[in-house]
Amino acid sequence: MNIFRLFGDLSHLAAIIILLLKIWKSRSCAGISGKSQILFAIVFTTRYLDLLTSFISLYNTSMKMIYIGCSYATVYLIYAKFRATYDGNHDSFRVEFLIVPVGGLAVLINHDFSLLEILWTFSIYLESVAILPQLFMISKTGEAETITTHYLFCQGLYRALYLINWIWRFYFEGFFDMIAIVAGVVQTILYCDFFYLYVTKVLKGKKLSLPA
């Protein structure tokens, strides 16, 4: 494992922890898209089915289980424990417009036409757009809490570091995965505007707002 993948994993884990702490400490899920969190739960579930068939390392297994567990914990907090604080009116992105095309693309373009491979590919494609309901929600409300922006920044940083990881692996290991790279590029592009606002506003103590 190279340092870029390690820090990408840590950034991803930090994003998840930040979000869970935000909800738990404030006793509120205001400003958080439950739809994005459902999509991430689907991503981790379909991607890590190999937990049932293979063992790579203790680190690998532990991280997968943490991602799955935390994603479902987040969904539970939003839709059950703190449901009264969930803003369903603004969390109105039509996720079927993401799931259906992504599912079709996974069937058509994959490395190996098998159930596990199709589901893995589906998870890669879906992760690249899973944040859209959250960004759409921020756009509708016009602003985001600082802690939510930190969560989004760590999510975007994780994907950017993973792109560097793929480049590293290509040059030093000869490994190249076009599906993961293209999906990673798409996901990183979606964060670009947010990154700019994060650096120019949030880090300077200003409240982040997006045009509606």
The other form holds:
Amino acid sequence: MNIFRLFGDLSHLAAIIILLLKIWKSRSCAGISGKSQILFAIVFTTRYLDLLTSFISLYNTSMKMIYIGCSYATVYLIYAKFRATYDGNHDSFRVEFLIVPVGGLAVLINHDFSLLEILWTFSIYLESVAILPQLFMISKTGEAETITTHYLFCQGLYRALYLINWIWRFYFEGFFDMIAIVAGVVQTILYCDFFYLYVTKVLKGKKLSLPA
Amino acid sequence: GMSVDEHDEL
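What would the structure be for the form predicted in complex with the partner chain, given that what you showed me was the form predicted on its own?
Every component of the complex follows; first up is the chain already shown.
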């Protein structure tokens, strides 16, 4: 463990908590893409099946349980409890265009052709594009609530910090996982446009609104 | 090596 990975995990945890609290306290999921949240629930489910097969550390196990629990709770709030506030018309990204190619790629390019490893690989590839429905929805509505931008910033920062973690681990441990690194680079690049808007607008106290 | 027998990252 190094500080980049630790702060990456904490940023990820912050994003998950920020979103869950935002929906719970405002009793509304307006502006939130339920599709992205379903994809994240799939990401955690397929990646953390090793909870059933191996124990790495209390930190590892507890964080996985928190991620899975919060992501399912978020999906529940969006599609059940506060479904009246769900903006289905603007959450129209065709997720099958993500799941099918990612599934195919996971079967073709992986470290080991075993079920758990293919599911892990699928989860890594899916996570890199899981935010697209959310970014697409913001481009359609032309704006995002400030709390949603903080959620997105933490979500994007987490994998950016993981990239530094992988540089650190390669240099000090000789460890690298090309699949996670390539997917992590793609994932972080997808946030660049948002990062620019976040720094130039939200951090200056303005509302994030895209030229419609 | 490339084959990561156990993924220790979240």
